[in-house]
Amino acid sequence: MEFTVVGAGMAGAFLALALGRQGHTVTVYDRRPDPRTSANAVTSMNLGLSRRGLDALDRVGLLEEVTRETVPMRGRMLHGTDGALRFSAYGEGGILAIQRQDLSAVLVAAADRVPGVRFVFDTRCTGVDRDLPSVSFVDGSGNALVVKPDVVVGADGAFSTVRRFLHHDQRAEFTQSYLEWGWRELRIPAAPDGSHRMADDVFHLWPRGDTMMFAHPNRDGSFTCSCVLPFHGPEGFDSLTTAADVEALFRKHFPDVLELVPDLGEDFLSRPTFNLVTVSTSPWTHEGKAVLIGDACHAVYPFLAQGMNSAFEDALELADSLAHHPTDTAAALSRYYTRRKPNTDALATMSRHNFAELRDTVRSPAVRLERACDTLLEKLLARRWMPLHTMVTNTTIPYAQAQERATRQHRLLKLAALTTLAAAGTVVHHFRRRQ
């Protein structure tokens, strides 16, 4: 069968490989230039492997190849605005921070090594006929080409170019849907020596309410951080006009960051803002002819550091549901929508409610309660109680089956802290009348 693939990022370029593994024959159009040699890359947090990632990537025989390129996190540094720090683990095979650069040129090159597997790039999607189903482009010199593949897979993102014309006069549902906060990415470099100028086996999280900053280790030394500030207020993007109210905010809340990134304020103000957006989408496919993977169906708040992870396990749902049905290529895009749509719907949900959590981790003592009941519990009772992130993260238990489990305990964990009062309430009244 021959697919032809918009988008050779994470999905894109994962779902050619898987493909190319069957025996189809793939082409990947991209409109950025190759990742193999150009530096180009999309400015994007850091992204983190998890153990669904890591599975993904050995069923096709990169794990290895991946590993050597990631940095590995153990657990969460917290920074507090006194310098203390508070470190939480994260459990059995943490997490692998990897730059999105690298990740994109090991998943390119292993996928153009498949035999039936090309890739164009600097090559734009400009149109899809879904119902022959073909597809428009216009290369980096002016020139149109049209394909006309067997089925046409959309994994050119958020703002899918696909999407719009799979659902073009259709009943489609849509959602978009933007956090008030925005994000800009920072730099600390590595130390003279080489070293990290903080701890590297670490994911280091500043948490301060209504703003936030986190680092991922990177192997030449620096550290890539992502600082979340709102749009806008007194402590908002439109309020860092100059070098010296960005540093007057880092002295406030970050302010063991200001001496390890030179020209800080300068710095800051020179990067662009990006938006945090998600994305909910419905349907996935048309007519066995077109299909959408990844962010264009499922963008997510990056919070859980998911979003690849989960692109991975769409790849494979989708190489699974073609190899189930090799014959019917409406019912194994069907199969592919039916067995992902909850667990993406899922995800998206858990990852808005962990940007809140995340705000809050420093100023509510519920949340920091709960996460410390939560970890006594899953020592005590091993599998039988696995917080969230745990679950996530460490596992690969379906995101809708974790979302569910983690309701559950919470219910659990409320009762149990009712009762408590309860019965706390009864001894003190029980005591106040003796006396």
Contents of the next structure:
2 protein chains.
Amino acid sequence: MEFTVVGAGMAGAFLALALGRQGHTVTVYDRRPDPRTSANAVTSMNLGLSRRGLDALDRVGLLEEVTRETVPMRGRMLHGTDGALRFSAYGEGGILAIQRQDLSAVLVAAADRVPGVRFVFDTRCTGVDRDLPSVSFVDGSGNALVVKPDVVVGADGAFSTVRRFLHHDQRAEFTQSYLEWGWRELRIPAAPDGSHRMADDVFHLWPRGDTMMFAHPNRDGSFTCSCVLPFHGPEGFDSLTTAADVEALFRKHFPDVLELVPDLGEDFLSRPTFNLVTVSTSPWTHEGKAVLIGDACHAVYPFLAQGMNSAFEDALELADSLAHHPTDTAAALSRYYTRRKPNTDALATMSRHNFAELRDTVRSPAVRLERACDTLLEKLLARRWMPLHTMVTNTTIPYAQAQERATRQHRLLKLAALTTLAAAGTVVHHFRRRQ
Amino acid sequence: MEFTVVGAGMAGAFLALALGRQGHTVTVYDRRPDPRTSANAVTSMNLGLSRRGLDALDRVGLLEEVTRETVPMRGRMLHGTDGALRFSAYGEGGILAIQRQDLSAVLVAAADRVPGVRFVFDTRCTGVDRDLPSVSFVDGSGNALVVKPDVVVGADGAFSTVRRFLHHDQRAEFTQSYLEWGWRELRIPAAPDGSHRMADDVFHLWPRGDTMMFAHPNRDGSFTCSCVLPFHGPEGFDSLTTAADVEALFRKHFPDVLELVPDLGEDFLSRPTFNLVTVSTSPWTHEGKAVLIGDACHAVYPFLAQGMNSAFEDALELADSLAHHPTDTAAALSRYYTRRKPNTDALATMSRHNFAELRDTVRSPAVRLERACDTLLEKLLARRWMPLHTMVTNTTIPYAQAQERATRQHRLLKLAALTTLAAAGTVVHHFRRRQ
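One more: the block was the form predicted alone; return the form predicted together with another copy of the chain.
Every component of the complex follows; first up is the chain already shown.
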């Protein structure tokens, strides 16, 4: 079958690879330049490959090639305002840090090697006729182009053009919701000898409630930092108008970073601010003719680091569904939607909660205590008890199941805590009476 | 000040009237033809004017003129499947039924009489530059037109063009959600002597769970019926493909209507199906330059009959806010938003619940019992206890306050029921022991 994929990002390039390996003809269009030869504009935080992503890469034979580009992180390192460090391990496997540009280039190169797969860059999608289907593009020189594949795939991100045409005049459910926080990237350069200036095998986190920062190690000795601030308020982007403002904020919250980034204030002010958006929608498909994957149908907040991992899962589920219904594409797309939608809805909810939890880590002893109990029980009960973060990161348990199991565990934890409290009360009471 | 209002529907025409009376210059553009001289395409159910709407009309001096076009409904009449009728009164004031076309024509005529107010029909908005601000239009002959007012107002409905340009590239919250039900209009013609074929002073309701119908009396002896069905399933629009299918459905659920509409089956099949959408969004404003009112910022399900009433409230609040901050339009628009948003959010929630309740009226004895208690308490406690429907329909208590008070009452009702049950149990127990 012939597919037109709009978007050569993580979702689109990976899907092209998966479909190409099944013998389909796939042409992928992207309005941006080729990531193999040109530095894309940064439009996402550094990426964290966890179990789901690694399994997916393994299934398309790319695990080894991609792993070479990564830096393993075996846990997270919390930085206190006094410079104190506290480490907590991720559990088996850990997470592999990779720069978006590097992974993008590997995926495109790998897909491009598959017969029947072709990439066209610098070419913007301008419209979709979902019923033919046909897709219109304009290339970098302004020339119009119309293609008529069997299926058009929208892998064109949170502000998807394909989605707009797929939903036009339909009873489409659609929600977009922004955080009142945004983020800016910073870079901690390598030391003169090329080594990392902080621990190079962990995810660094500076949780400060309404303000936070985190950093991924890169292979060249640098770190990519994401600084998350509210837009408004005394410590918001709006209020940071001079280098001195920025440096005062860093001196207060991230003093150890201030020393590691040259000209931090000016650098910070010169960077763009990125938004954080959740998109939830349905339908994802139009008959057997059009389908959405990745951020185009379920953009989530990035703090659980599952955007790319879930996009790979989408692509494999779509490829599997097409293989499952080789002669009925409408049934295949419908199967794909039915199997993915509950899971990506669960992911969106978990990603929202995770952001709240990240903020509260610093504020609420109750959150810390609950997390400590959770981790303790994981150790005591081995496989029978898994914290949510473990299920999301270190397993391929479908997101909806992980969420449900975590809810059950949370209830048990509460019950156990209450029972323990009651038992302790009884014991105390008993001993008091004996005195 | 100079205003460009996009949309001459209920919200836009009423706002023009209110602003014109304050001495502002207002030009209202609409893509549709003039309602005074041309029958608009029907795009909404018949309207019900309740306390809020009547108060608003009174404030702009239109109460008497509009009332002449209405038919008073003093309560609702439930039609059973066996033709049995059950009446329940609305309480003081009742609701006035009016045809959209009639009200629209009166509003436009009244606004047009105010110096400084002007209407331009058959002219479609194609774009807004929110920062100038400027608004682009194309008229019926295809001629382009650009105007540069002080403020542009989007009164252009649930699928607002102004909103799209106001939100472009902003961190805008946006949700649109459709019911899995749609509706079609039917008309019960007047009897040969011009009289109504059913009671002419009530709102007629046929609640059947997943299927329902209601009818408003018109001044010419006819009734406008809205038939609400699911899109899918055995009794959904999708399944009604022949006149016989339609007539079978009516014979089962609405037998008394079958006799009153000539060629009901064919008529029903020739009518368009309308969707039911809720739209929730923010921001509603852009600096002191652009603002949304009515469905453009808060489309709700029509079953509480508050769409138009709340749009009038919007318009008055906006006019009041402009009068409150005569030299600071940004502050005026911000005041308007802050005062209206919680109320229209509450209205959206109540409208959603109301649909569920309408469906359950027929199914759940508990819902009926609770409503009966609610009404009883209203009678016993006079002004101190008001059912939600009374607060929404017969008062101008802000929607958010009404919702909050109803929640409090609901909790009290439950508590009272439980206390009564416990007391009754104790009494029974006491008497048993004496025996």
